[in-house]
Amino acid sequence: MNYTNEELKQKIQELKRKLDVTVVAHFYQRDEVYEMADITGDSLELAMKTKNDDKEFVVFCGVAFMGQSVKVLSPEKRVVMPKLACCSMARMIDTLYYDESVKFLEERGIPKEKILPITYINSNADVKAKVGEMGGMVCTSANAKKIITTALGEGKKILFVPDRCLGQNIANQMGLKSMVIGLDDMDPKEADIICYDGFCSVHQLFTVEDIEFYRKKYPGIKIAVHPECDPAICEKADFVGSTSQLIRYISELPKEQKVAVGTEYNLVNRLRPENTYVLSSTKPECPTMNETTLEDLYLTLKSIDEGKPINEIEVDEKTVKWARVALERMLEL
């Protein structure tokens, strides 16, 4: 296929007009893919918006767990993905590792009925289902503090999976004790939040030295970072927030205010043209989010048009049931 990007865009628009589809794209997608979307946002926002959409097909430009979330909340929809890309953080935990984490706590004197699991939305549906079956719930980076505050009211130990950084950062904000399984020697009975040892590879690129460099080069600069960053980074930042919160914070800054942002490159690059910098000496680009190309999107729409959709998301009935329970417990709050 030798189409130019402009030719591909034209063909994509033609197919979108012809087919009963909605194209959605996460904030971290390539600009040219992002521009083709009918709905854009972060992972939960996209799942919620597509739930109210009346089209038969959702064409999801993102990573696999996000497509699963759409299917869990809207099982009647047909969800296809141009690329079945997998979030590195989501791959760090599966049901076996989850069960081993629960066993770790049980062996150290915390019975299963005293454990309340919370999974970050950046996890696959089978892990969400495990959490749902144990009475737990999902959280996002935007609502994690509220979810944890509610969970603590039940008087249980919180098992937080899979992102240790988000768990630790929320614990620090709330003045709680946290530990990471396999990294800390703390007795889990002494911790409020027990974190699984997972992380986002992109948000690990940012360093304290990066912050010091920008503060020295641009006195008065603001540092804004995502809570998937290491706690040492978040402690030195002026603002810590989810993707949507970062967008809002930066949009409300005076145009002359310089800001260095610690999150994925594609988002930072389109925030505002002036006085916005990427908080890294290297390009913090998510490799799996960037797998999806215009050609992939075109071929996916073409497959729907031909009656043979590719990369369709399927989630079994039991997983849908319990993963949905975990998601709906969060939505109720």
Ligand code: 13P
Given for the second form:
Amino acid sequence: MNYTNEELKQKIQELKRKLDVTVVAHFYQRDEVYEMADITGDSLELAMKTKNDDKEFVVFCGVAFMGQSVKVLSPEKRVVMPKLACCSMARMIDTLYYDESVKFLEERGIPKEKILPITYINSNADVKAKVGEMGGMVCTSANAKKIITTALGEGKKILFVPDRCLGQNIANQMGLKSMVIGLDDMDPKEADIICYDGFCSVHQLFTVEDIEFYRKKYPGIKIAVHPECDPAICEKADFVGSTSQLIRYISELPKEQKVAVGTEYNLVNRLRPENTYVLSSTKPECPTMNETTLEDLYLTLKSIDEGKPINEIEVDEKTVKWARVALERMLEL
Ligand code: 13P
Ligand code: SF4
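For comparison with the form predicted on its own, would you give the structure of this protein in the form predicted in complex with the ligand?
Then the entire complex follows, led off by the chain already shown.
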């Protein structure tokens, strides 16, 4: 296909006017795709806003678990994704690894009924369903602290999957004891939060040396990072928050205040033209978020127009039932 980006944008706009669709994009999408969206946000905002949307089709530009979450929350909607890109962290856990983690705790004297599982929204629907079935819930980076505070009220051990960094960072913020299965030899009975050993390959790129470099180069600079970064990074940062929280924090800084940001490149690049730096000497792009192109978006809308939608998300009934329980427990809070 030999359309320029401008031509593609025009065609996309025409199809959007014609069809009963809402285009949704996560903050990490490429700029040209992001510009085409009706709804943008972090994963929590996208889950909430699309739930209340009344169009027949949701065209979701993001990674697969996000499209699945829309389908789970609103099974009557038709959800299509220009690319079925799978977040590398979400791929680190499946239902077998989940079951093994529960078994690990049982073998160390913590019975199933004493475990409260929490899954980061960056997980596939079948893992969310397992969590829902065991009485647990979903969290995002924007509400993890609130969810964990509520969960602790039940007096159980928290099994936190799949992101060990988010689990450890929240535990550190709240003064709780955490351990990572397979990495720490702590007795899980001694820990408040037991984390699965998953992580985000993009947020692992930021290092303590990057922070030291920027602090030395620009004394007084602020360091703002996403909680998927390693605890060693978060401990040294001035601000830790989800993508929307980072945007808000940076927009409220005085113009002349320099800030180095530890999250995905597309978002950082869009933040503000001056005094904003990417906290890395390499370009921290999320390969899967970047898979979706303008051409993919156009072809997806065209396929809807032709009555043969491509990449439609399907989730089986049982998975929808329990994954929805886990997601709705979060939304209720
Ligand atoms: P947010 O919940 O902040 O949007 O983060 C999602 C994500 O994938 C970050 O890597
Ligand atoms: Fe997944 Fe990391 Fe990409 Fe976020 S940045 S979608 S956690 S791989």
